[in-house]
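Next up: a single chain in structure tokens, the form predicted on its own.
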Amino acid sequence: MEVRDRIIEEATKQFFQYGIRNVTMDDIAVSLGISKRTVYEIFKDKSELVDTCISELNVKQDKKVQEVVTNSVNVIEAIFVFMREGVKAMKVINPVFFKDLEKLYPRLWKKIESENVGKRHDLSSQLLKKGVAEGLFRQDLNIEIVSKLFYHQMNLLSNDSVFPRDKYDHAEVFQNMIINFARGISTPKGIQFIESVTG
């Protein structure tokens, strides 16, 4: 591996569980054995490399995600891949890496939110369609309407007014949320389906 790419995965690992603000570029040169005056030949600073690491992982995020939905036998299936993948981040991402974010980068927080509303509203039309035609979602779904349902739903997990951290597991209103959707919007035979994926 390159040194380049060895310090985006060492600085997006301590960023995630640190926060960025908590991680200096000294931590990722001594973490990777190398000096400081190498990372910096490389990033100019640590905004260049706070926005190489957010770019890489929307590469490989966008790149995971049509092979979720190209390898999975149906929809449904995607969409549990999808949730457990999110369960997962739950338990790495330290929430304060979303807050430092926002707070220490907002032109970059402002495009990231930007981008994703569009990718988030293709892929939840793209997920629902395919679903009607495996005959898992029923028929009279009005897609526009379901999936800025899905979108604002999902945005409520960020909002601590409503799920403060410190009452409530966000995993698992994740998992509520997507299940219970899920079932909402799925035929009997939809239905079937995810009772044999939850046990």
Given for the second form:
Number of protein chains: 2
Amino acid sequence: MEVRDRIIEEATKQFFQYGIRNVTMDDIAVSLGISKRTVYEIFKDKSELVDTCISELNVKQDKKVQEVVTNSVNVIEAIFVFMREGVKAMKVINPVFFKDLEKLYPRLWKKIESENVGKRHDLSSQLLKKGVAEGLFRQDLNIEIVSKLFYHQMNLLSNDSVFPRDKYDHAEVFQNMIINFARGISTPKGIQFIESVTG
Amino acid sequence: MEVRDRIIEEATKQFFQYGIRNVTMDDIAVSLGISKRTVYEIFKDKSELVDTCISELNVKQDKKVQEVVTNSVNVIEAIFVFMREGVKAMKVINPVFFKDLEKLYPRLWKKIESENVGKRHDLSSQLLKKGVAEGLFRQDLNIEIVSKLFYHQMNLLSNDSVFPRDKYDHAEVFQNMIINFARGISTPKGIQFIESVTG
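Starting from the form predicted on its own above, please write out the structure of the form predicted in complex with a further copy of the same chain.
Below is the entire complex, every chain and molecule, led by the chain shown above.
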């Protein structure tokens, strides 16, 4: 792997683990056994590094999403893969990471947020339409309303006044959301498949 | 009916129809064919009248809710009665009524809002537990999480940036929410009942 990629990988790992504020360029250099100067030759400052990590993450994420959709038996399987990945991410990523991103890099945060609105809306519509075509979701769904409801329900997770992290297990809330939501829009065939996946 | 009750009834009707700002004490007196003085002898000002109308509405509403729960065959029937009543209310009550209440009577508005949080949460828990006992909702529901999700999903309806009134038929969004949500938490027996009710 090239040095640049190794730096991005290590930085992302450490940002996830400790948050952004707590990780210095020096920490990353030391972990990789390279000089701080090498890091600064590639990224002019931490801000540039953070920016790069986030955009690489986005590219990976988008690729992953389409791979899952393509490789799944059906749309419900895809949704449950996303759910499991989401639960895993919640366990791996320290919530401080998002807090730091929002506080220390507000412009980047807003950019991500506004890109995500569009992306998530497109993905929901895509999945809902596919599910209807596969006979797993009900024909009579109002795709636009349902996809909005889904998107905004998901947003509740990151709303600390609704589900404060010290009182709720976010992974559990997330699973409740996904499973109930998917059941709610499913045909009997869809529900059967959900039950076979959730045991 | 006593004059006091007739004033409250007429005022509530007109507030619903035209909003609060647009209705004067004089309008109400004229509609009832009584003198303005009579109105002012009972309610010292419009603010007191609005306050009284709201608290009478609340008392009626709470009574109605418990009547529906008691008189329904099961909890799903009760939920669909609430849904139909809600849709009816949306058609009868001019959205300006809520806007006026929020803008012109902010203290009253906040009081209602905070009372509603508790009430709606209690009602959701009550209905969910009853539904589980009736074998209509799944045994494995996390009542607390589900009732929070329901409550906050309902709140999206009054969030104008999520479902702007000029772009969405609120009655349709509301029905989508209720039906999908109820299906999502139901057993096969529950879904069968929902289908018998929604046709």
